[in-house]
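The form predicted on its own is given below as one chain in structure tokens.
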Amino acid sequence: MNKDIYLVTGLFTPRIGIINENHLPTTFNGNDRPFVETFLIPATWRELGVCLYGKSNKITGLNYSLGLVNGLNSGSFEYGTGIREGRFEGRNASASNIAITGSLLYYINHFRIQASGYYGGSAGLTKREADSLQLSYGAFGTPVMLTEADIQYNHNGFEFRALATMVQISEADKINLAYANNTPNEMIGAYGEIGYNLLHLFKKDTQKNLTLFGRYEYLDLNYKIPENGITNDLLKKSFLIGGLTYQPIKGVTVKADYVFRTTGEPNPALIVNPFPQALPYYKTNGFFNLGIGYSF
């Protein structure tokens, strides 16, 4: 349309969270993308649709987006991975239900502040199929709502980012009756990360990057469950991640990190092969990661 307003159509990644639009390995610290933005905001999340992007001429630094995309498939929701497996991502998109997504993004000084959301149907069926499974039919039938807010800061070698999100599935009980996939009513998660480019101590304008970082994450994938759901404290997880990110040239990164994970006790009713047939479950464990990535 013009330099301030433009339209995208087809398969695209909506502006939701921090990682979804900027998901290449050179854009985040650690070998793994943040777990909150993997299981709650299922980055990378792309769908077929149309989206309007623009920026305000009256409020400097204010940007916005508003899109209409294909919905989700609740029949593919899997216990322990949130709505992640319900994405169509352009493959076999039925358009039996739709979703709206939008964001407000504000740049001020060295801050980037955003709030975004998603609301859409997840039946993904014809009316006859939905009725037979007792699922709500229509454009926004069997709805899923996701909201998030995040903030980033970057200046003089110091960086900070934080994000909080919630997923609400009001008719999870109907989904469970139809598919027995133990879908929750609500899931929550948040994380905070700080980092510092050590090379900034020696050369202020260096293009190289050696960032020492630490990140804490918490998520609960069955924060609220319907009456026909089963609670499992194993899905209450926290992660403490620390490490180094080295970028010798633009577009290339070398990463080393340590992840310490803590979970709740697994529900014995959901253990098919208990100890000693299966290995014992440890609520805490840690592991090292080493990787090389590039952007293209």
Contents of the next structure:
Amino acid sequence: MNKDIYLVTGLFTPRIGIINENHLPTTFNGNDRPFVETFLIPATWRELGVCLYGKSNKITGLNYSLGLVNGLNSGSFEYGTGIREGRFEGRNASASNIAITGSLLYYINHFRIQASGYYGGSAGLTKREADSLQLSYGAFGTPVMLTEADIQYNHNGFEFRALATMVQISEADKINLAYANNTPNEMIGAYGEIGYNLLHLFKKDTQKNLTLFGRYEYLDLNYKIPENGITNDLLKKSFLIGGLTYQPIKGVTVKADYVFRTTGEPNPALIVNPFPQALPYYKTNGFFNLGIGYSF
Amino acid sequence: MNRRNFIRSGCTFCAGAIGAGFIVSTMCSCASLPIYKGTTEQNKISIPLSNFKDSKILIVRNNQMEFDILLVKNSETDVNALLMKCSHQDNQLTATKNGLFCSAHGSSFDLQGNVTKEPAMSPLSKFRTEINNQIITVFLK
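Form predicted on its own done, so how does the form predicted in complex with its partner chain look?
To see the whole picture, the full complex is given below, headed by that same chain.
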């Protein structure tokens, strides 16, 4: 539109969180993307719509976005994966409800600070179908709200990033009545990560990267549940991740990490047909991961 | 209100107030970057050196060009001219005193145009510059 504002239409990734727009394996530490940005912010989250992006000439470093996208489908929500399976991602988009998404992004003194939000309907049905399932119909019927704030710092080989997010589904009880998928009212999650490029110790302007990093994540996928929901401490998870990221050249990365996962006790009421020889559930587990990634 | 709630809400309020104050103060102290609106003549843009009075960087805007140019004054005789177009997917860049940033995919560049953060892998396009009689000339071709 001009040198400060542009418009994106079609299938695009809204500016929500860190990973959604910036998801190539060479841009984050660890083999797995942050779990908070997998289960709470369902990155990579593409939707059909239109979005205005711009930057301010009055305040250096301030960027913004405001978009209108196709909504979610609460009928596809799967227990334990948040709203992830409710994404249309362009395929078979019903356009029977819509969502608004917006962000403020500010660059200052090697910091990148962002806040973003999403509010949209999730009935994903025609009026007749929604009425028969007693779901709220309309542009924002059966709403889902996601709010998020994050901060990143990069300078002199040191990097830091942190993110906190919350998903609210105010009519989760109606979704449970319609689909019995144990949808929660609220889900929360946050993580913090620090890393340092060890090669920076030997050469300040190195183009190679050998980052030692550590990350802690906490998420609760049934932070608040409706009256007809069933709580499960299994969905309260924390992850402690440590590892190395090596980039011999730009666009290529070799990763090694260890993930220590802790969860709550599973609710036996949710095991409908218990298997007599079922193995015991361990609340803590460790995983070694090795991987190679590239971008092109 | 019990003691625990009072301490919790008090600390939350104080942290919020300090955070908001920090953000407002840093935003106020960060003046907008100067923008010079120039015209092209024979694929050249001329910019008076006096535009660098208050800042060592200057955005040059020209209606005939799709992207702005960032001039970076390294010394009295050396000025970089960087095209503010991300080398990853051609998005507009945001310039600050510390570098150039792509808000779309997170790439960043230093004030010499080198990549400091991927996904971009190539440096920014540069234009040749000359300084004569206090005038900077940027050669667009």
